[in-house]
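We begin with a single chain expressed as structure tokens, specifically the form predicted on its own.
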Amino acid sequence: MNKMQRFIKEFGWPRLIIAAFLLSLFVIAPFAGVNIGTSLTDTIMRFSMNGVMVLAMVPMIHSGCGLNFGLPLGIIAGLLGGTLAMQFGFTGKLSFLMAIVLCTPFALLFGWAYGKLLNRVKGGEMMIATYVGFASVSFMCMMWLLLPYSNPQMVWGYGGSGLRTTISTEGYYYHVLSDFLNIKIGHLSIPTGSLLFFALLAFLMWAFLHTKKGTAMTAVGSNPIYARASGIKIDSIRTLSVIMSTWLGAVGILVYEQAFGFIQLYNGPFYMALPAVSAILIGGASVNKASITNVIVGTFLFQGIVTMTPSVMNSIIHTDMSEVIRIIVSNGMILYALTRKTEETR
């Protein structure tokens, strides 16, 4: 088998086709009147916004808990941290740091309880995770109205109680990462800070997976019988992976919010899990195997297609259907990712 055949086998035809389609969009873009620099900026920005939430899938996959459809639980922890940082009046970089600090206890608690639940339903983790995600979001739809927030920029104007559906992060931690060491070359803008933050977390995850505890996590996911015979406490390792995934989800939504500029409460977390799951699957992961490379490749391909397709299509047909096209394309990729064969042997 030559190098080209080996590369195709390892990378996979589906990803090659998606990558070729994305490349073709970048090639067509100038002829359709779309600025390449602006399009590339949008793609890189969306990658930096979503990368950490996709990274959150890795620990649970390694431990055999499967794809984390319960990611909204971690996102809720992040939303609590972000809103509390604003409630306490922290601003700028300190606001973002305090949001991470304040979300951590919630993420640890939620992750621990979530992990205990998944340990009781081995073999049906992804189904239960889906229920956990929906139930937690539904519960918080009530709590956002009842929790005693008082910041006038966050609560409803008339009643003075209950949080708004959308809250601006301007004046707090808006673009604290995106504008840090930002590089501008013509129309191209690179959010260096966001990329470095993702790279740091990705490196820490890679380093952890190469530690004794990380190796034990991989062993639990690939061969739990062998892991148990080796003296590994399977339930403890699985719970640790869920806590890590929940915390990364919490931090991931904070990274997303600082770039997006808004906190989206109530049903907002509903729409975060499926794109993250789909991205890592498109990147080459399966329900029992994932790597940092899968995260990077999958996030870039998913966000690139979602960004470029509406821009190019709008310019070709001269009609603003960007949101409709984006929904069709993103849902199409989600459908592809969830229906492809994901069961692979290690």
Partner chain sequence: MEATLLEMKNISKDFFGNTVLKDVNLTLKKGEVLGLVGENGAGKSTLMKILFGMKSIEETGGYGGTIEFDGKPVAFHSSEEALASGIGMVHQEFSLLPEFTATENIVLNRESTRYSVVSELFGSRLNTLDRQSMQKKAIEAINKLAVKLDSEMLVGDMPVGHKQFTEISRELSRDGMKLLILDEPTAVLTEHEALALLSSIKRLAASGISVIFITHRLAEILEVCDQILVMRDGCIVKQLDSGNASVSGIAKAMVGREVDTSSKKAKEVDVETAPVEMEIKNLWVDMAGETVKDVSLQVHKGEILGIGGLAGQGKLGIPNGIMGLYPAGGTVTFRGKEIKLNNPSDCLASGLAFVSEDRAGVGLLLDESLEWNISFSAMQVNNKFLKSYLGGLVKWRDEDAIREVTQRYVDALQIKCTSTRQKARSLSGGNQQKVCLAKALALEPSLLFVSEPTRGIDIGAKSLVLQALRRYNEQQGTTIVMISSELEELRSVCDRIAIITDGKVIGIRPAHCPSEEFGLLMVGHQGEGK
Second form
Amino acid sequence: MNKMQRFIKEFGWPRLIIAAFLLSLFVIAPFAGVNIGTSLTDTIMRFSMNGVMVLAMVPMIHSGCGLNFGLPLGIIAGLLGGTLAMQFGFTGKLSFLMAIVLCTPFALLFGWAYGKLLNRVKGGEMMIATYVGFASVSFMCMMWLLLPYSNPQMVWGYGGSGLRTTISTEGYYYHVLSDFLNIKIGHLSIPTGSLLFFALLAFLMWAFLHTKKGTAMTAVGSNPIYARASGIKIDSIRTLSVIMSTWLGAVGILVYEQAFGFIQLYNGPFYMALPAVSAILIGGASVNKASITNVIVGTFLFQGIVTMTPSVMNSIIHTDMSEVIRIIVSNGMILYALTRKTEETR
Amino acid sequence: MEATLLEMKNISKDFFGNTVLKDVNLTLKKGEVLGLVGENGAGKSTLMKILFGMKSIEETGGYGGTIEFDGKPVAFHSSEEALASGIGMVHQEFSLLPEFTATENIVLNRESTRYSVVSELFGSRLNTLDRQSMQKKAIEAINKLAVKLDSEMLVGDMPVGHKQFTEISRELSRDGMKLLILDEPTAVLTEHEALALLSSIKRLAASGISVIFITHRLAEILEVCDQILVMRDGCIVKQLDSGNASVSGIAKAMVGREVDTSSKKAKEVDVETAPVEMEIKNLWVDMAGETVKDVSLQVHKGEILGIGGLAGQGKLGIPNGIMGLYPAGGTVTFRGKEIKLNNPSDCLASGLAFVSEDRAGVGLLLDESLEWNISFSAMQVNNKFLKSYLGGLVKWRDEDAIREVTQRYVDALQIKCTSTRQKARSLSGGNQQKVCLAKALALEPSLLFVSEPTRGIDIGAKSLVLQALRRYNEQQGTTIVMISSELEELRSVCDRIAIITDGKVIGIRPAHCPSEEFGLLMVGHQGEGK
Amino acid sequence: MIKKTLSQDKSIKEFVLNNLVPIMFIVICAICIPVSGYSAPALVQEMLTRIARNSFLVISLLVPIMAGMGMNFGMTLGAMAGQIGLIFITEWGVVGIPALVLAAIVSTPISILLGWMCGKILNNAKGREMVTSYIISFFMNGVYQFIVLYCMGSVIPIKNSAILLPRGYGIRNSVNLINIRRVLDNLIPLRIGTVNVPVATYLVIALLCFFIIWFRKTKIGQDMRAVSQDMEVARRSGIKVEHTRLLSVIISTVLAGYGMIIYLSNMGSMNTYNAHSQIGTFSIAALLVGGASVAKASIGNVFLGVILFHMLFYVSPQAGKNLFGQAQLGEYFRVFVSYGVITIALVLYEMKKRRAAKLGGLTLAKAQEEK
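Provide the structure of the form predicted together with its partner chain, given the form predicted on its own shown above.
Up next: the whole complex, starting with the chain shown before.
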């Protein structure tokens, strides 16, 4: 009994409720006439789409910069890479590779500047990160209109300038990962390529955290003064973590786009940080502790709820309340993490 | 003779078995000034906390004995109750709001208000402030103290002395104030301001308010007090009338307690003639509350140098400044090479290590395992416990080596833990201290700073830690600089002891000198000691 | 002599640094106004309307700042309560000033409840009130949607088909508020030249300003100022810190509810699911543009901010069109500016906080060096 209580305490009530909720959805699904196979396919698909962006939360949490509400900045770097690869005329699998190559300098630059900024506002990172994200998205809204892109698949048909709000990746990197080694069993379809790509990045992240630098990063997040007394340059470690987060955000959006099939520009990236933030929290992370397991479990739970609620709810009460449930669950989770007594600001 | 105001009888207090006060008796008459002196940890503050009804006393199991105040037996459960009975206390740290004026601070939460109709509906907090009457109240209190203080000045813009006056005025502005407790009020004041305060205290006493005055400046005690109590180890060891007291008498009583130093083996080498390992010249360190102003010191190879002194005089600032944790200036040379100040990694790489007095804040990763805590510094500084791959490009944590070294220190220092994976947070204070020590030793330093190694740990752990320090000094030849508030501890371990007063070295004596000599140094009497 | 000019230089630099945001805005406005090509009377009319429309909402932010809780992103909670009030008066078919008053009455208990909740949560998140209140606004938006989109008409009795979705429950995306449209603005008609002045609205705002000024002078106002400086010192002196903070959030939420009612009555229609979340960002941006910081804000900041911010908001699409041939660009620009301003203001505030902490150390070190 005691063990049980401790387990609940460590796992946290909200997570337990969410997991139970998802489980009940899967149980109810067959009775509501929802095909488990398709739902599972959907869940796995979304998992492979969003996993990398959730992974992008890990470095900054480890270095004590808190939840990366500024993820849109990384997403913008990814969008720049993705659109430039198309503009330069790379197609097929090569375009995806080139998109990653092209987004990297932007991610490094943005991440470096963003990291420098966050070092000057220690203690207030999360609020400022949010607005850095917003400001950069709205700045890029202007840039998408002004930058001299000319690929006809990307610019507005009339006028001939300014990028479209949604751009199809058909013919470029559409499904390059998802269709790679895709396994089909009845209704179930597994995007092996995307999963492998996520696994690769997750493995690299895990490996990094086991190196000397990675150990230092965790220590900076755990107790910055201890780390400083051990000769660590806190600011440069923090900047490194922000750069890593930003780059992962950039790659994350590319993975998302190749599976989704469209690039969403303008206001698209605005609220993309919140699902990623709440996913990692649902997975068991806190404001200053996160593991790869948290990423995997959290993304699966979060995306599971996002896919299952509409279909199951719809067939039971004939109302699509999924949007409302998603908002309440994801923000409720963030709220829970922010107000936990044990995680007060240092 | 005036009537008795306060009588504390047989006061005793222990914190979870650790006795800090035993059988203390104290009597104070109306209009009398009582001086309370003693080393840090002698029990002065605990005694005052009991009198003032501070919550921390009740939360740790209350106290023994009885208190009679103004003819009635009392037992305050909160400071509000103490305040209501007419006891005011000025704490060492300021409790002031910087953006409020002196007036606003003096009458804080006791503001005069004007009646407003809205308050009938929503309660008295919607009455508007009556600034004129607030100011009148404040000026009245300031006049009682008879100091120059602008009642409309923002506290944030005030010099330190005026902040102290504001703080005292606030206590005086309460109705029916009978007893004022001042905890080291002059520590932050300039000489001129301190004199003004002393004369105010005299004036207050003359007007019938009793004062308990805690200070380390013995001359001040002699100047204003009618009665002097010297505390040591939770007891009152001496009670003096100001007429027949002397600075050296008080100092001797303060440190008292001759310890048996015969058990200490004499060093084979004479440390005084050993080569200089570290040379500190004109060091200043900006560490709040422990400011170092101008320290020059030589540390000899193979010795244990003690640094002592009263709290707040700057002894803690020395290692913190040298190791780069607080902004510092001056020159520090180690083995002929100048150490870069404000750069912890350079210090560590040169072979220095530091066990901080702030275990939770600086010393430990509370939420990580013992393995991490012990191995981290050595891993980062000396590239230990790492496996190199790809020609050194990837430096992988070697978990086996880490476990092994942790286990070695767990055994050597007898750290009580369930496993080397246990979180540091779940250890007791003494074992945490050992982990801090292990972390520093894992660096295999040539010179080790140890700051307050026995603060807040039980007796058993204390002697283990001190023994370990001596062992490493003797066996490995590690030079050790140990900073401690407990003089006897320094005398039992160190070869030489430097005493820091007012941010400077006031004197260095061999550890076998009589303790009263150190006591005099501590209170700032350089000449008389010789 | 040299020293003096140096200190003058320093004070100019200080002034610019302290007022960076308003100065930037004045410069941008000064460029955009001529480019947009609006006439002076048109500008004046627009500004008068916008000040009347937005000031009340922005003023509602002042009280939590006084209590040291920063920008209350939770003001959207009040806005939600105001909107619920408006939905009910539309359902009941009340018109004119009584409708406004009734909406305010309906919104009050909802605001108090939401504000109390928000305050309770914020008391558990000391030191990160802003990001927490920001997430609360998102969270409550979900609850609001649940109530308005699913419960209204099904559980909560709403019959008016003009505001209900065709499916029989849930409120339409856009609710026409013709019953209260500009009733307050036109209560006391005043026309100067071609410019209409909404006198009654200004009177209400003036009343609120007096309330704030009076409130600062009350005991509770003093308590809030004390709490904002140092919670521990305030607690030691016997001030109920948590309670005081809670009250400040409740007052702000209730005022935001009233502000939203005034705002929407001026607009004449309500965007049921978006109006409240936009208004939070815009109100906070406006206050910051007026030179307020996260720790300090005055009524002057409110009006300067509303004028500057909305001036830019009004002229930038037209300026974008005239300058680049794209009105869309101007629209994106104004969104960028509002987010950019909040970012800059937050960064400046955090940096100032850290600089103040550093300064204490620097003076000490200097004193030692001089010795």
